[in-house]
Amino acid sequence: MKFLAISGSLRAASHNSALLRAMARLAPAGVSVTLYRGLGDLPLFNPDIEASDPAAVADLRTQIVAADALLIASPEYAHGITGVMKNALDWMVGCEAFVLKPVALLNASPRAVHAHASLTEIVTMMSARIVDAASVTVPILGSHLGEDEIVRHPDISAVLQSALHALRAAVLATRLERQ
């Protein structure tokens, strides 16, 4: 089972990216989590060039379609998701990559309520299936926890593993529905 993780931050020291990398390390047997690294390569969304299918956009779409589920984490900037995250999602609106795709929305800061609400609205409009049991907020911002510390933290790692199991269960349920 393949999960694609998308961080809405381009920062090297991103808490959201560290959270997603930690989840990759905590994934249960039979589940692989791959962090998408091309967010900064996407051109700005422009309907005039959408039909030309820019290579970076085609690559993102291919990776989303190939994934059984998505893990999305975005920091909050000015009461919303980051521009790069919104840009990536805008590129995917015109295709069916998100339709019925199980999605876990992750939040590295309990204060980032506006970004989480915005992300929920956008992916719901794109017809994704948000898996509530897999969508968690973990208090990483301000904790000085890096990827290694997140993995070793007993409470946080237990929450993340539970979220991964819930997302896995949602994928299996989706497969049964399609049969």
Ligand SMILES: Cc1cc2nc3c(=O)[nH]c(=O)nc-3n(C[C@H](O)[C@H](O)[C@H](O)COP(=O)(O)O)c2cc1C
Contents of the next structure:
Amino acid sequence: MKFLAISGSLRAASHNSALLRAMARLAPAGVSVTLYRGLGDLPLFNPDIEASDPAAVADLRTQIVAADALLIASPEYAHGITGVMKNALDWMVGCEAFVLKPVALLNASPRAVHAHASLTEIVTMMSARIVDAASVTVPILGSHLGEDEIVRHPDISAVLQSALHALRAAVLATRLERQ
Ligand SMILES: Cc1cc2nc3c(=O)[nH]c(=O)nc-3n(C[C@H](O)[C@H](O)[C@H](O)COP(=O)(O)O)c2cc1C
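Form predicted on its own done; form predicted together with this ligand now:
In what comes next, the whole complex appears, and the chain from above leads the way.
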């Protein structure tokens, strides 16, 4: 089973990216988590160039379509999701890559309620299936926990493993529905 993880931060020291990398290491047997690295290469969304299918957009779409489920984590900027995350999502509206895709929305900051609500609204509008049991908030921001510390933290790693199991179960349930 393949999960694609998308961080809404371009920062090298991003807490959201560290959280997703930690989740890749905590994934249950049989589940691989790949971190999408092309967010900063996407052109700014413009409906006029949609038909030309820019290579970076095609690559994101291919990776999403090939994934059984998505893990999405975005920082909160000015009470919204980051511009780069919204840009990526806007590119995926027309191609319907999100339709019925099981999605876990991870929140690295209990303060970031607006970004989390906004992400929930956008991804729901795109007809993805948000898996509530896999969508968890963990206090990474301000904790000085890096990827290694998240993996080693007994409470946080348990929450993240439980989220990954819930996402895996949702994928299996979706497969059964389609049979
Ligand atoms: C331009 C900007 C706006 C921000 N706005 C908010 C905000 O509205 N609410 C909040 O809780 N944090 C806000 N923050 C703090 C970020 O969410 C925080 O820096 C977070 O660590 C960024 O995620 P990252 O570590 O994955 O890059 C803002 C940061 C920046 C740079």
